[in-house]
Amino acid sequence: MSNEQKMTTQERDAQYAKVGKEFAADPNVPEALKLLTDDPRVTVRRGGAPVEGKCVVYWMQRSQRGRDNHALDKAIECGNALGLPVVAYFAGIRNFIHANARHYAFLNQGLPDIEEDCEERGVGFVMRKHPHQKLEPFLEDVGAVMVIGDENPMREPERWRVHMAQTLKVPYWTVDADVIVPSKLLEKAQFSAAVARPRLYRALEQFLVPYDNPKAEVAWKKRRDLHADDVRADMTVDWEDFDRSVPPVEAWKGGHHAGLKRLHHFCDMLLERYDHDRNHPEVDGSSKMSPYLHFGHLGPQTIALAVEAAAKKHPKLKAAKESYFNELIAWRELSVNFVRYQPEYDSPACADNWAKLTIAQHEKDEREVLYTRKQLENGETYDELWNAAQMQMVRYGWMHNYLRMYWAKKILEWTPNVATAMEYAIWLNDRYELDGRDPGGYAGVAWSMLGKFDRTWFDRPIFGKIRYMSGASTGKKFDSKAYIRQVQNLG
């Protein structure tokens, strides 16, 4: 491991800090490109002049979208400045960790709207698949005189963008395009939603506010001689050795368009009820975003920004968008702070103090059943909601996010230790999840787990000191007999 990768995230934003000083400093630099960098979402990870060339590259990964895109509008910005036309890329990777057939078909689905949308605005859109979807040669290709790509706080993505800064041979920015809040400026973990939401929340009069989307000066022109894949076409179709044991689901359309519908929906129609109905997983009353967050088919702005226009059309909706609100920026960008801080976010390793010694103290509590990861995955226990929950993930490729609470709990009951918990939550999560392998699901198995970002109760078998929730007491606060239903109704 290099040292690089060792730092600390804010070792790393110093480095970066330093770099994007250099980077103003540089009379090499056109002073419009400059001006461009004194934003808080952008991170000069790779600085100088641009090289000669012919277009600026938006590398896309997160923020899968040709509109409400701040990484893409500071792509446009930068290639208006140089008098360049704007190319965006999608590399289709055969290999993202615990990625299957499921969530390659939700990705594909959005690949047209990218295409239509980045039209729209003079850009051009170019997916290349395995095994021709390696960046370097891409902006070989088209002369690239510079990249600007988007965030991702997950250790993973992280390492890549990390990598791309010490090799590339044209600037490199990023741009923090999935977050209303940039997650620089809350600079360190943040203990709890009651420490984070007031941050948060003062810096919404900056930084929720309505889109420009800039369109491209120099539209770019397609080369017929350059390689590009079919976006509408299935990826995968030749890929082997690729996990296609879980299958779309028919009930979910990807992409920004189908996004959009979901959220219209939502506001238009279930607003209103949110506060109560949020808590009551047999009825439609979520708003389901998170497969179109997860994908970045939608930002948090753009249903923020939806959310808050209804509340002020229909005064009355002014309790259901602040509940809203707790979850989408207050919850959410909490999330995108831990596992941004935490380099240990999918382990026990990143439970508070008191929460390890509390661990410690009931490790060897006897269970009294233990189940193994194959019976959890068939919904094979005695508890018929646990069941129905688990059978909703499987089917339905999503849970009601009141019911994944009980589902990690009742995990941490049935297995051995906290670290065979956390692994098979974990494995199912992004296994089955359309928004898996997502810093919302790490963060809720270790609340869940581990009590992170919770308080201490009163001390109990296996759980100690953190919260408990009984099938009884969660049953009974909604129609838990139709939600069984309808998701026996599923299969």
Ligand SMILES: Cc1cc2nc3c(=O)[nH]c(=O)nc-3n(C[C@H](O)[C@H](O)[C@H](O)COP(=O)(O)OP(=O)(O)OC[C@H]3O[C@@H](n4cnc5c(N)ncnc54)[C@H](O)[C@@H]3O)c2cc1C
Second form
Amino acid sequence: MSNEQKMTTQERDAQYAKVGKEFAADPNVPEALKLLTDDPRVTVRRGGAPVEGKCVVYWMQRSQRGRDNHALDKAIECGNALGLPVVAYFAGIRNFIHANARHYAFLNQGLPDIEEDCEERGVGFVMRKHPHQKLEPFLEDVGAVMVIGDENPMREPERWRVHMAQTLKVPYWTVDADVIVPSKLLEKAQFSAAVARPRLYRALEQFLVPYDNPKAEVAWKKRRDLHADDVRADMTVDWEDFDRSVPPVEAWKGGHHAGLKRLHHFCDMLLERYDHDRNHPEVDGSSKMSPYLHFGHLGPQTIALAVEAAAKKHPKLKAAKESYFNELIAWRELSVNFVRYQPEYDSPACADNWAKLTIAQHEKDEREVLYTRKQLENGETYDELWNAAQMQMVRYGWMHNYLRMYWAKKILEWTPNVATAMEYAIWLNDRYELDGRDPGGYAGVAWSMLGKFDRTWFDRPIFGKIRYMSGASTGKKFDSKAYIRQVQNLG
Ligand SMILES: Cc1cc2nc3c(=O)[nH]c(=O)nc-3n(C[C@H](O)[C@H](O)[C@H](O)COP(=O)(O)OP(=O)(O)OC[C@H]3O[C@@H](n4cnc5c(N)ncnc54)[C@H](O)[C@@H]3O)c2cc1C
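Right, the form predicted on its own is done, so what does the form predicted in complex with this ligand look like?
Now the complete complex, all chains and molecules, led by this one.
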């Protein structure tokens, strides 16, 4: 591991701040380019002046969209400042951690939208899939003068970015495009939503503003012999040792355009009752934006602006907007903060001291029943509601928020210890949820099983002082029979 990879997030932020300062003082860098880094979303990971070449490359990883994308906007601004065209590049990696056919199908559906939206802006879009996906040959092929990337706080993606900053031969900046408030501005791990919320909300005036969506002044023209794979074909089709054990879900369609359609339906039809319906798993009442956010098909800013516009038009939606912002901004960005600053986000080591103590005190408590991972996966427990929630995830690729909490807490009750409980929950969540493998999942599991961001409750067996949810009371808070029937009808 390199020194940068061993650093804490704060140390790395400080290191990149130094790179940024050196870049700003570099007499070889055009002033117009320097001005573009005067933006808290931008991190200069590799400085210096653009090299000789033909275009600016946007290396699209997390923000998989051709509109409302700060990283793409920045690449276009760089291209315009240098009088060069821009091409967005997406690498179809075969073995993205814990991703399977379900996730790839959703991702794949988003690619034609990116191509279409980039074209409208005079930007090229090239996808190369395994075994041709490597970035460096692409940069050579198109003559990249510099690379703009996006950000992802998760461990592996950040490691790649650190590695690329060390090995690329051209300047490399990243742009924090999938949060409303640039995540480094929170500076350290936040203790709770109550602490993070006012800091985030104070910053909204500056950051919750419409996107510019600038156009490229010099249009990119694809060379006829440049290798590019078909964005409308299934990229996984000839991958041999690829995980196809979890099938795609027909009911979902990925992509920026499908995401916008659902967003508008939510704002027009569901937002008004959101505050009430969000706790009713039997009702289609939440936004279902999480898969679109996970794949970057929509940015949170687009969603928040749409909700804000709806609330401006209909003042009676004000309370619903506030409730929605609490989830989309306070809780979601707290999750990003958690993963960014807590390297052990997927293990009991991330618990606060009070939780570590109470977990240790109850580690040996007798469990009434223990289930294997296979039994949990198949929904073979004594609890009908839990089995239905599990099957919603397995068949539909998404589980209602209210039940996710209950689902995770029951796993804690039914496994020998919290480490096993977290391991099983994360494995299932990442395998089946379309929005899995996301900061929201790690924070959600830690909240449910380690009391992360929660307060202490009365001491009780197994859970200690961590909040408990009983099946009897959970099932009474909504029409659980209707919910169970709906899941059974999913086939
Ligand atoms: C055990 C557990 C596992 C979870 N796993 C995931 C996961 O893998 N991926 C994921 O994105 N979310 C996860 N969540 C958070 C939350 O359940 C989902 O984001 C939400 O249910 C998605 O549905 P929605 O888009 O209709 O949400 P809405 O209620 O419409 O909320 C809008 C958006 O706000 C954000 N949001 C809502 N609730 C939360 C929350 N509690 N924490 C963080 N952000 C939130 C999401 O981005 C969501 O899309 C998990 C929560 C728990 C308790």
